Every structure is written in structure tokens, then in C-alpha cells.
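A single chain, nothing else alongside it, follows as C-alpha cells in the form predicted alone.
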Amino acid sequence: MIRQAIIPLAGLGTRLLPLTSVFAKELLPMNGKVGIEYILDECIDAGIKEVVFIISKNKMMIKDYFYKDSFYKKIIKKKGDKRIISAYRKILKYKKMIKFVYQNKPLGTGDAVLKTKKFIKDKYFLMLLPDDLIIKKNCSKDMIRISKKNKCSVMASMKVKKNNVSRWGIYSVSKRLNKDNFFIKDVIEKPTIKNAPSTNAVIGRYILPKKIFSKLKNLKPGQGGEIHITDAIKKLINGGHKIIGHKFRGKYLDCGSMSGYVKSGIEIAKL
């Protein structure tokens, strides 16, 4: 059973400047709801009971967002507004399932994941990247079902344009299970167009094994001087660990860039 999820939130959000010069990108609203709540709702619907946020001291406003109890209580006592009461109850629901760890130096996604080691109890856990929203279908729920059936790790996947492969982790396929699922043979973090093994990209949903922490602990910094989760995944594959690539059926939204953020708000408003 996969009951825990981790969400790396310590990034600087430079693609959304100047908005993120004073505001955490994960708290930017889309159609009247902050971005991180869409991710949390996906987790809850997928059966996740505990979520670990990885933040930095510069992103404390994320923690503050869920800990404004006294503020809400004063407003509710004064006004008794049903909408505010409902919003506060929702915040309390989120708060009960969230834990925080800190990554104060930007050393990569792999380093962020390693910070959560003390919290992860089960054999597998879910990781979601907040810049990647998948709407209309719960990708995490589908991946958990696939992981349970095949007793292995799963990563969300989609085809990308050849000239964009350097933005993603790109993988090659070893064996197809069906039209939407296949075993991954190898994965490369942000390859050049020339070195990319395909146009199959890993999207920000992962079901990873607890044993990945041992790979991360001994991993040397890679591209850009950062510790990449992709490099640890590669070591798992080379060691015989099976990982399924899952072609998800929902609609992908990139919320990490300015144009993507605007388009995401428009798409969500249509739901």
C-alpha cells in the first residue's frame, strides 16, 4: 500500500519571475485555488495519508499558509462567513496530513528526496513535482494501481518535441506491457538532441522504492552540480530494479513558466 507522498517545493521559481520575487510559486492562484492544493487533492483522491513538503527557509510562507489558525479563528468569530469557515476546514484537513523538511541549498531534486528519508516507512512512496499538473484523470491513482499489480516502480510519461528533450529526463523502452505501460531500459537527465535515446519524457509523477535512498546517499553531483533523481533511478535500473513508464491519460499542464501558468489557469477554468 502506498500511503506517503513527497513534494519538492524548495525551488526558486525563476521561470515565474517577477511574481516569485516575493511569492512562492506554489501559492499562486489558478481559478481561485492555489497551485499546491491541486496537487494535495490529487494525493487525497489517490489514497495518500501523509505528505512531506520539502521547503527552504525562503519558502516559509508555504508553511504559514497552512498554519494561520489564529487568523481564521478571529475572522470567523467576527463574521461567521460560511465560505471562510469552509475554507478553514479544508486548510485544517490538509494541515493534518502535512510534514515539513528543509532543503536550504539548491542541490537538486535528488538531494531534496534524500531529506525525506527519516519519514518514509513503506516499501514504495509517491513523488509529485508541483510544476506539473495533470487534470481530468488522476495520474497518481492510476500509477499506484499499476505499481501494486506489478510490484515495481512507476513513472509518468509522455511524448515531447525533439527540440525540447533537453528539458526532461528521457528514457528508452525495453518491453511493452500494453499500449499505455512499458518497462524502462534506461533514462538520461536533460540530454542533448543528439544524445537523447527517444522523445519519451518522464513527467513529474514517480512511484519510487525506499531503497533509492541508498543510491542517493552515495550519488555524486551531476549536470549543473546538482544531485538528480534521474541519476539515482538509472542506478536502480542498472541494478535490476524494474520501472514501468506509464502513458497517462489526463491533460498535462506546465505551471512552472509564465506562459504555462497563464494557460493552466484558462484550462482549469474550463473544467
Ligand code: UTP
Given for the second form:
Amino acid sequence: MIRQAIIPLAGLGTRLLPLTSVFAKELLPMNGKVGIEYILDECIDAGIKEVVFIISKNKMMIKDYFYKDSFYKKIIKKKGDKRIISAYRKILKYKKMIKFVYQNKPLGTGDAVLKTKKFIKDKYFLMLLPDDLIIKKNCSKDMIRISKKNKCSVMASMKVKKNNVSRWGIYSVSKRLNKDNFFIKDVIEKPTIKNAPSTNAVIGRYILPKKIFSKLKNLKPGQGGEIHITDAIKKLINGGHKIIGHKFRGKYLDCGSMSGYVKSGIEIAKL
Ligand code: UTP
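Output the structure of the form predicted together with ligand UTP; the preceding block shows the form predicted alone.
Every chain and every other molecule in the complex is listed next, the one we just looked at coming first.
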């Protein structure tokens, strides 16, 4: 069973400046609902019971969003508004399942994941990157099923344009399992067009094994001076760990860039 998920939220969000100069991008609304709630709803629907948020002191507003009890209680007592009551109930439901850890320097996704080590109980856990929204199909749910069936890790994947490979983690395939699933031979973070082994990119949904923490422990900074989760995954593969690249069925929305965020809101409004 995969019951725990982790969500790194401690990044700076520079691509969404000026919105992120005073605001956490994960609380930006899309069609009247904040971004992180879409991610939490995907987790809940996939059977996740506990979610670990990795935040920084600069992003305390993410925790505050779920801890406004006395404010809600006061307003509800005064107004008795049904919509507010139901919104508060939903917040309470999320709050019950969220734990917080802190990464105060944004050293990279690998460093962020390492902060969750003491929380992870089972052999495998789910990681979601909140900038990557997948709509119309629950990608996490599908990946959990694939991991259970094949007893291995899974990463969501999609084809990207050749001249965009340097924005992504790119992997090569060792064996095709079926139409949508491939065993991964190697993965490389943000390669140049010349060094990219393919145009298969890793998207922000991962089912990772607990043993990744031992690979993260002494990991040196890589591309761009950051400690990347991709480099720890590469070590896992080199050590013989099996990872499937899963070509997901839903529609991918990039909420981490300004144009992507604007387009995402429009796409979600069409649902
Ligand atoms: P990104 O590097 O893609 O986004 O991190 P960012 O840093 O938030 O934003 P930009 O690039 O400056 O616009 C991918 C995910 O990993 C988290 C981010 O919060 C984001 O959800 N992250 C990144 C961390 O939690 N810690 C880090 O040190 C780096």
C-alpha cells in the first residue's frame, strides 16, 4: 500500500514573479480554487492518507491557510453561511492529513526530499510537484496501481519538444513493458540537446522507494549547483532498482511559469 505522499513547496517561484514576491505560488487560485487543493484532491482520490509538505519560513502562509480555525469559527458563528461552513470543513479535512517539515535554504529538490526522511514509514511513497497539474485522469492513482503490480518505482512521463529538453529530467528506456510503460535505463537532469538520450521527460509525479534517502544523504550538487532528486534516482537505477516511466493519460498543465499559469486557469475553467 502507498499511503504517504510528500510535496516539495520550498522553492522560490521566480518564474512567477511579481506574483510570488509576497505570495506562495501554490496558493494562487485557478478557477476559484487554490493550486495546492487540486494536488491534495488528487492525493485523496488516489487513497493517500498522509501528506508531508516541505515548506520554508518564507512560505509560512501555506501552513496558515490550513490553520485559521479561530477565524473561521468566529465568522461561522456570526454568519452561519453554508458555503463558508462547507469550505471550512474541507480545510479541516486537508489539515488532518498534512504534516510540515522545513527546508530553509532552497538547495534543490533532492535536499527537500531528504527532509522528509523521518516521516516515511512504508517501502514506497508518492511525491508530487505542485507546479505540474494533471487533469482529466488521476495520474497518481494509475501510478500506484502500476507500482503495486510490478513492485517497483514509477515516474510520470511525457514526450517534450527536442529544443525543450534542457528544462526537464530526460530518461532513456531499457525495455518496453507495454504501450504506456517503459523500464528506465538512465535519467539525466536538464541535459543539453546534444546530451539528451531521448525526448522522454519526467513529470512531477514519482513513486519512490524509502531507500532513496540513503542515496540522497551524501549527494553532491549537480546541474545549476542544486541537489536534484533525479541524481539520487540515477544512483538507484545504477544499483539495480527498477523504475517504470509511465506515459500518463491525463492533460498536463504547467503552473510554474507565468504563461503556463494563465493557460492552466483557462483549461481548468473549461472542465
Ligand atoms: P522548481 O525549481 O521547478 O521551481 O522546483 P521553484 O524553485 O519553485 O520556482 P522557479 O524555478 O524559481 O520559478 C520544483 C518543485 O520543487 C520545490 C519547489 O517548491 C517546486 O514545487 N523545491 C525546489 C523545493 O521544495 N526546494 C528546493 O530547494 C527547490
